[in-house]
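The chain below stands alone, shown as structure tokens; this is the form predicted on its own.
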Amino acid sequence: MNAKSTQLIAQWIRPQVRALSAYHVPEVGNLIKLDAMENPYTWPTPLVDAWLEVLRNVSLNRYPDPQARDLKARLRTTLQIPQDMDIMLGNGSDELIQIIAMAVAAPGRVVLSPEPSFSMYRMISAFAGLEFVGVPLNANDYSLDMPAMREAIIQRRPAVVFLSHPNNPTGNLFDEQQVCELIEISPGLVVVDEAYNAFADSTVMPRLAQYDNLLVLRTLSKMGLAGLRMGVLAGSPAWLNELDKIRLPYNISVLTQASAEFALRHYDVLEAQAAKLRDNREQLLAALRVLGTMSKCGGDVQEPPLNGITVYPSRANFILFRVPAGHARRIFESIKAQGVLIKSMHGASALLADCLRVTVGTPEENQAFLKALEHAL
């Protein structure tokens, strides 16, 4: 970059943006991909053929329905969104998080979330010029530190509180009564992000009528539709009417609308795949625990031997585990060299030191990962 470009960028690009790093997505090549919480299962051939027939009738020369009315009706039934609540769709949940941040952005305002959690909460806050406050989770089990959360909410009065439920990257569900307490004491919006709802058997969706400041965020990505980029926000029509003013028109393409509606008509296939992944998760957790030792806190968390691992409980489609101190990079690279790509969380947070995260795959993919991990240890 020449000096003139450097000068112009320094002049016009906000310092908060210049200080950021772009979100990095690694190249996969021929690796077994267990790094991004994707559903490894594809549709059966007859279903693919039926989907392609639907796409033949899509008019690419016309703009999509800006309100995606047919798709919203299908989503309301499938996701059991209360009839008196509204729905807004986004190009993935990331766009919806960005819309929320843009809507509340003003000098001195704060976004708050427990940490570690979904990295986009912090990143998008910076994009919007908001101050982000991260409240550390309890170190032993990644549960909410309620005294610290209460104090931070009372002192900082956040415009938005984001709660990932189950939490990414730790995999645990927060206590629902504690979540309700945080909604009750928060002066602004509370967004409960249920991206991994299909694997958790827990939702606060029925509580939308109970709390005026609650919004529920969902995505279809973890159900096998990651390529569609479909995020769903449910909440009071009064809130969503304001947020919809910021949403760009036609943000959901005709192909996405047609494909998502078709997929939801065959939701039983997606649910069956999610059930498989829940079973695969339990088998993978059991196998990983063999590499651990006795419980350190009377629960499912496993204390590692010198060459073992700590395994954390999961209600999502991924598992967080801690390797012996100082070995995260070596073990990650060794697993990758054996043809399996997982996610290194080491360095993302002090509470994630020496931690790696693996997405639950097919039984064959999970076995390949376990073999690579055992070799790396």
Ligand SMILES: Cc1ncc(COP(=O)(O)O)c(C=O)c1O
The other form holds:
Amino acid sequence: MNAKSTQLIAQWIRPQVRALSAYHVPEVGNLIKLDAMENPYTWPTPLVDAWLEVLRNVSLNRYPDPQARDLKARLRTTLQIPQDMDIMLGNGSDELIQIIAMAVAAPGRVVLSPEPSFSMYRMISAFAGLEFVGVPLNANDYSLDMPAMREAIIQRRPAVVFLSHPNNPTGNLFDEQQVCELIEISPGLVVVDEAYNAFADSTVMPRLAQYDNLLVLRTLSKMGLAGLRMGVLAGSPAWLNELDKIRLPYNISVLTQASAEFALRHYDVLEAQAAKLRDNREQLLAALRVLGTMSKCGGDVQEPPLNGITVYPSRANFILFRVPAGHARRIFESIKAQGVLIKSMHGASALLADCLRVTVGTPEENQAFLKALEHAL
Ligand SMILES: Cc1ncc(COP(=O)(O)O)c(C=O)c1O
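Got the form predicted on its own; any chance of the form predicted together with the named molecule too?
Below is the entire complex, every chain and molecule, led by the chain shown above.
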């Protein structure tokens, strides 16, 4: 970069933005991809053919329906969004998080979330010019530290609290009574982000009518449509009416609207895939726990776990596990060198020291991962 650009950037790009690193997405090549909570299953050929037939009739020369009425109607029934609540769509739920942040952003305003959690809450807050307050989860089981959450909410009066439920990257579901208490004591919005709902059997969606400050965020990404970018925000018409002013009018393309609607008409296929992934998760959890008690690595390390891996329970489509202290990078690289890409969480937060996260794949992919992990240990 030449000196002039450097000077102009320093002059005009906000310091909060310059201090950020762009969201990093690694090169995948031929690796088995178990790093991003994607659904590994594709559609049967007749379904792909029927979808392509739908696309044939989409009018690319026209702007999309800015309200995506047909798609919203289908989402309402499929996701069981209450009749008196509104729906807002985003280009992925990331975009909806960004819209919420932009709507509340003002000097001195705070966004709060337990940590570790979905990294975009912190990142989007930073680029929206909001102060982000991360309240550490309990170190032993990643449950909510309620005294700390209560104090932070009362003291800092956040404009928005984000709760990832189940939580990424820890995989656990928070206690619903505690979530309700946080909604009750919060002076601002509480966004319960149910990105992993399909794997959790738990939702606060029916509580929308109960709480004036609750919004529920969903995505179709984890259900097998990550490439489509379809996020869904449900909440009272009063809130969504305000947020909708910030949404760019044509944020959901004609291709996305037609494809999502088609996919929802065949939701049974996606649900069957999610059910398979829940089974695969239980098998992978069991195998990891066996491996955890058997592995030999770490004999020279004084910090627990001394003799293996610690596996955390999961209600999502990924599993967090901790390897012997000081070995995370080596084990991650070894697994990668054996052809499987997972995600190293080591360094992302003090509570994630020595932690790796693996997305649940097909039984074959999970076997390849387990074999690579066993070899790496
Ligand atoms: C908790 C949580 N919320 C939202 C998202 C973003 O999902 P989308 O693909 O809809 O932008 C993710 C993605 O990993 C996530 O983990």
